[in-house]
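One chain is shown next in structure tokens, namely the form predicted on its own.
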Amino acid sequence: MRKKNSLPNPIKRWWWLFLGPVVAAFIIGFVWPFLQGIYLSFCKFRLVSDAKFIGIDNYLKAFSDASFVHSFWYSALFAVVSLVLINVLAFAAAYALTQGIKGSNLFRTVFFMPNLIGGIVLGHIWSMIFDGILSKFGTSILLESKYGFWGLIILMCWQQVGYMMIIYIAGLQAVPGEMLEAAKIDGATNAQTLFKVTIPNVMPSITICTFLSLTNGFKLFDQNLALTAGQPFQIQPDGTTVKTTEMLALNIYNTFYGQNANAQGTAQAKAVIFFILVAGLGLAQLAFTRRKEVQQ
């Protein structure tokens, strides 16, 4: 008589039937376009079908493009400033809302709601707000780059703080109560408990929020397009034009769909550089912050 435990597992027999479509969709939707994009970054083309291999010329053009170099440093500064502000404000809001104050659930909902609004819509809303304020001083967000920078920072914080706050709340609620009680018994002050007990135990949430803030800061596109579209302009000595509030994603978009029909290859090279930059920084940040996490 055959034992029940000796029957073959249907999942083990038919695993390929379940995994196959997922792998095929991943290859078709991500791996193949990604590899094709890398190849096209070494080509001159207007259509994929007429791509002509030209070596590293596109990369040389990308690095010699003053607008691309400017957008890189502009995006880097924006990513650092937004990372710090978003995480400080989100953690502060989460910490306050986990102290048992009345109406905390309502506040959580209100803070999270801006994240549900699309970036293009947010950009146009804040554009009207900023122009309404700055017009009283005879200027506009499109006339001075410092206004554009801080306008993007305010917009990004307003949209992202609520989302990061939810992640921090989950981390704060997971801090072992006995550790907080032990710190209280030992006579630790609120500040000592926060920095010596709470924050080390919330490091997994800090890792996630830092990663999201960093990558979102570099990848910002739709808000940048709707709020400033890269304006104002600055003419370089060689006659080229640099958009002073243009970030990397918008620069790649403008290069690909610009007036120069032969610049698609350069835009594709910029996109590959962009991917390497964001992926490298993201992985480095994950490796660094994960080392700070404590095992409960």
Second form
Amino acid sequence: MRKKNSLPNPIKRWWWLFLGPVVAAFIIGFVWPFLQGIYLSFCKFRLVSDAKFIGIDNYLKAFSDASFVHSFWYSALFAVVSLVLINVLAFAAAYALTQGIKGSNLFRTVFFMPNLIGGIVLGHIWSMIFDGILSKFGTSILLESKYGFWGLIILMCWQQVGYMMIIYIAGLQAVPGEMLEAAKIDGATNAQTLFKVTIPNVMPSITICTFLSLTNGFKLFDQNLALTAGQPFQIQPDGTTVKTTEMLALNIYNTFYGQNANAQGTAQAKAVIFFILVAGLGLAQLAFTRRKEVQQ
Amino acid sequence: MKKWFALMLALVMVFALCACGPKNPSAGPASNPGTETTPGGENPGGENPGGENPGGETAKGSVYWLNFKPEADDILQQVAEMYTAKTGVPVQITTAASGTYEETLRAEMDKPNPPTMFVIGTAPAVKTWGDYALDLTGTAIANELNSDAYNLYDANGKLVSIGYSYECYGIIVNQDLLEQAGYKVADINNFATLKTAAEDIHARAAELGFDAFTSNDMDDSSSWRYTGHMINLEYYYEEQAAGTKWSDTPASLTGAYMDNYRNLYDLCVNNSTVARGDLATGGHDAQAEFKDGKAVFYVQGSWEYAAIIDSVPSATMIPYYCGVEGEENAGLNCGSENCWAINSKASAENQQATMDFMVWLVTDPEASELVTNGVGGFGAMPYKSAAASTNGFLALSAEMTADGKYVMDWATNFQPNSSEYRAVLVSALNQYNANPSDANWETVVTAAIQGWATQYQATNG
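Counterpart to the form predicted on its own, namely the form predicted together with its partner chain:
Below is the entire complex, every chain and molecule, led by the chain shown above.
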């Protein structure tokens, strides 16, 4: 049986010193702002220190805002499409680069590099690239929502595939050689080996990569702002607008800063809804893919 | 080895935490990424041995100005140093990065030592920030004014902010090039004559070696010239037609002068160095084109004077001619969004110190000369004892007024939710530039007119 006081004495006395900084940083940097954010979503405020409690008005306004609803569906569509494309491409790249071809390390490095560039810079670079091509056809990425959508998909794939690829490579390298050999001896085709042996064995990588790309897709902000900033807008006859390529995070930002002080609480409410959504979806997806994981 | 590593990590964490915390309460604003000067040293409170004032001010109080014009930062830091050297009062001037003034102001106002002096430049800003402004009626700075045309009042008649400079905008003309093309600026006195000259120059651009208008980019760095400035002609003439001068944002517009806006906008984008389809994402440098003599006309304002006058000594400015009856008598668009407010929540000493600093700035010959005529300076200050402006465009505007021409005021300052309103207008203009059809123009009109009412409701509804 384990002794009750198994911790060495100095740690028993000094645990708070070791734990303190992390806990303090976590509370200062996350817990407190998070709680304050939730409180502010029920307030009308101009300055954070000068807020007035008004109940659930902000939530009602957020749900009745057509641009918020549009940005939700747009983000959802974007997240699904980018999740599929990024993971398929990243897995394909990882699979190709674990077959022992020459120069694999160089390719891995090069594919990973776009991930080191910041989102705003990427957005501006790609807007120049897309417009350089589209202007030959007399149009621009800011003029058609479908260009904006696919432009953002291309940008995100370019940026994220290399990162996910590294995770998949780690997963692929951990597939036991004996298992692959056994499959070969049993006469499995390449496709059978891939789908029946390799993929079930890399499920942990798939879990983490789909989680990352799903939440990244929903949380996307910098690239969205720099590439299209929501343009083109659909201007309704009554003067209201729907920003056709505006995603959730940008919608929240625009509500907070683009509108008058009364809308800041609404933006805060949107942010809380946004958090619940992303956390809920992320957890659901984790639970789903976890079930598919196999024990090695 | 592992132990050492763990110890190192723990130490790094502790230091990181220490570095996060403010060194003293007065260091609050120093965490702002903008530039700043605190001549009193890192800790102005250190000069106060009694230490009973945790705010970090000396007994004389201190000044903290949140400036919104990045181009003026250099000269403002100089005057801050001059003032501290002279009086010993610490002056800190922080400049918000371009386009982030509103965000910076919100963040700074929340800190223990908020700005004592900040800018409330438009009617909507009065609504947002009026509660935080001291009533300046009858104060020392108000007594120095020679014109109250640029002051802003709230609904109760409180003098919320006081104009510290004024500017004007229109179309800058390179007279040398215009004459090479066979025209004289004196002959251009309405839209028809401007159109004839511009279209002729554009048609002969290859032969002449220069075009009519500089590029008219619609990205964030340039679109305000059309959605903030040029659109002012619509608001101004609407104001005139109604025989009023706005004192608050109207709930709606008639749009009666949108065709005139279209006249001038089309003239610019159709007769320019860059085709209208290539303007959406920008990337062109209109100022460089004008300085290099690549185009005759440049839609801009008086603040460009110091930057262009050496390259184009013959530069002058004409009004927005747009086909309105009687426009031969038009002057430039003159106004201001440069208005100082004093923070009503600051301590009495700091308010007094700020007031003293303002008065010094508009009366001291050396300081007022620097902020009026220095590079990036204010242009002209409406104060009795301030240095006279050497800005040629402002002088021209004064001449026009003396000749009996009408000044177009900055009705554009009343735009409700201006950043959102303008973003929608930019999007509509981009569609229109790609395909200049009447249907697409209707969308522009919707964005400008119905968009106004929508944003008015969002602000006031």
